[in-house]
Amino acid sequence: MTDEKQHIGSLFDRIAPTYDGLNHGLSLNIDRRWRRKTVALMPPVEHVLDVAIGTADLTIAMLRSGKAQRVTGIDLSREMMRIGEEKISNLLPSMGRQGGAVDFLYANAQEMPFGDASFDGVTCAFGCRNFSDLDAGLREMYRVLRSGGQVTILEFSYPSNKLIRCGYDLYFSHVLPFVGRLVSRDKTAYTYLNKSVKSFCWGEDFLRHLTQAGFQDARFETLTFGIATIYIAKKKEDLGLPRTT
């Protein structure tokens, strides 16, 4: 594993205890609505791969909505997944379900340990910009997705409106890093967030990466003035491709 991958994992390990509280608080719970909207755009399927599952917020939204019966989640942060596992174990009994609905696996999104066409759907929330190689990660998503399956990605983006962008820059460059450092006591994590969002592609540029990875019918929907974006694309239907479990 490269130093860059280890850095991402250790960064999120450090902020894991305060991650959920900061995300929900600093976004005024808008991030919860973003995830619900993302799940609403998914077709109901049996088995979903949640890339960069983290503390499992998107997975929980999928289970609650009935859009996925089983989820396998991968991440480079063991501490984020530990918190996610605790949340899932508390959730399932309230849904009348037992364990086995969610599997957590320490794995790299750019080198997934799964066979071709292993999953009915693939999701990723706020993880793609952390890939050291975006195209490699998208190609892996395409490979493990069954033919005709949908990839659904929620990611931060950069507002196009100049007035909104000004407020966005002020918040992400000063307010968020200050509060993030104060609460998480990590000097770099929330500065990294700001830099990673600004340097990442969004909109039509991201669609081009999806198309280059092999996906079809790629489209996007912006959320909250363009602060976040949902990307949806399909893998070409191939009736002759066997599914690997």
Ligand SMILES: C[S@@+](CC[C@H](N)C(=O)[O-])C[C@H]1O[C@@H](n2cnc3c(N)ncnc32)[C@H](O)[C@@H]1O
The other form holds:
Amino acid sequence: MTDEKQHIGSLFDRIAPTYDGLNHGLSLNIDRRWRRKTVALMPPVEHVLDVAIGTADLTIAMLRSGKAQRVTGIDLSREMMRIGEEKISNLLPSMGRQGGAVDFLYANAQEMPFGDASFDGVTCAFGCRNFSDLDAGLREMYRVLRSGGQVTILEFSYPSNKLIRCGYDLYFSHVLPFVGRLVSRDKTAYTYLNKSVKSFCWGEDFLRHLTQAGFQDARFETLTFGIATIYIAKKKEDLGLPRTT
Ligand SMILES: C[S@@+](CC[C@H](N)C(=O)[O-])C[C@H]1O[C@@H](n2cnc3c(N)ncnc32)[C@H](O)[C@@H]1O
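With the form predicted on its own in hand, show me what the form predicted in complex with this ligand looks like.
After this comes the whole thing, all chains and molecules, with the earlier chain placed first.
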């Protein structure tokens, strides 16, 4: 494991206890709506890989909606996953389900420990902008997805409206680092999050990365004035045609 990966893992380990509260509080719960919308755009499938599962909020939305029967989640922060595991074990009995619906695995999105075409669907919420190599992460998502399967990605984006941009810049450059530092007591984590959001690609640019990774029919839907975006793309259907020699 390189220093860079250890760095991301330990950064999220440090903010894990306050991550959910800050997310929901600072976004006035809009983040929950974004995750529900992301799930609404997925087809119902059996087994989903949730990349950068964190504290499992997207996985919970998938299980609640019935869009996924089983989820495997990977992440580089054990602490984020520990909290996610706790939330899942509280949730499942209330849904009349036993354990075994969700597996958490400490693994890097850029070198996944799964065989080709292992999953019916792949999701990732607010994970991609943390990858040191976005293209390697997207190529891995493509590789582990079955043919005809859909990748569904939720990520922050940069609004096009100038007025909204001002509010966005103010929020990510000042409000988030200040409140994040105060609540999490971590001096650097929320400054990093601010930088990671503003330096990341979005819209057509992100679609190009999906296409380069091999995906087809890539498209996006913006949310809340373009503050966040959902990206959807497919892995080519394998028609099982006999090979010609
Ligand atoms: C902002 S959180 C998002 C968590 C969750 N998906 C959500 O919707 O709240 C980003 C997560 O990505 C994880 N992460 C970052 N880089 C990763 C990588 N290369 N492989 C796996 N997980 C990674 C972090 O550890 C962190 O838990």
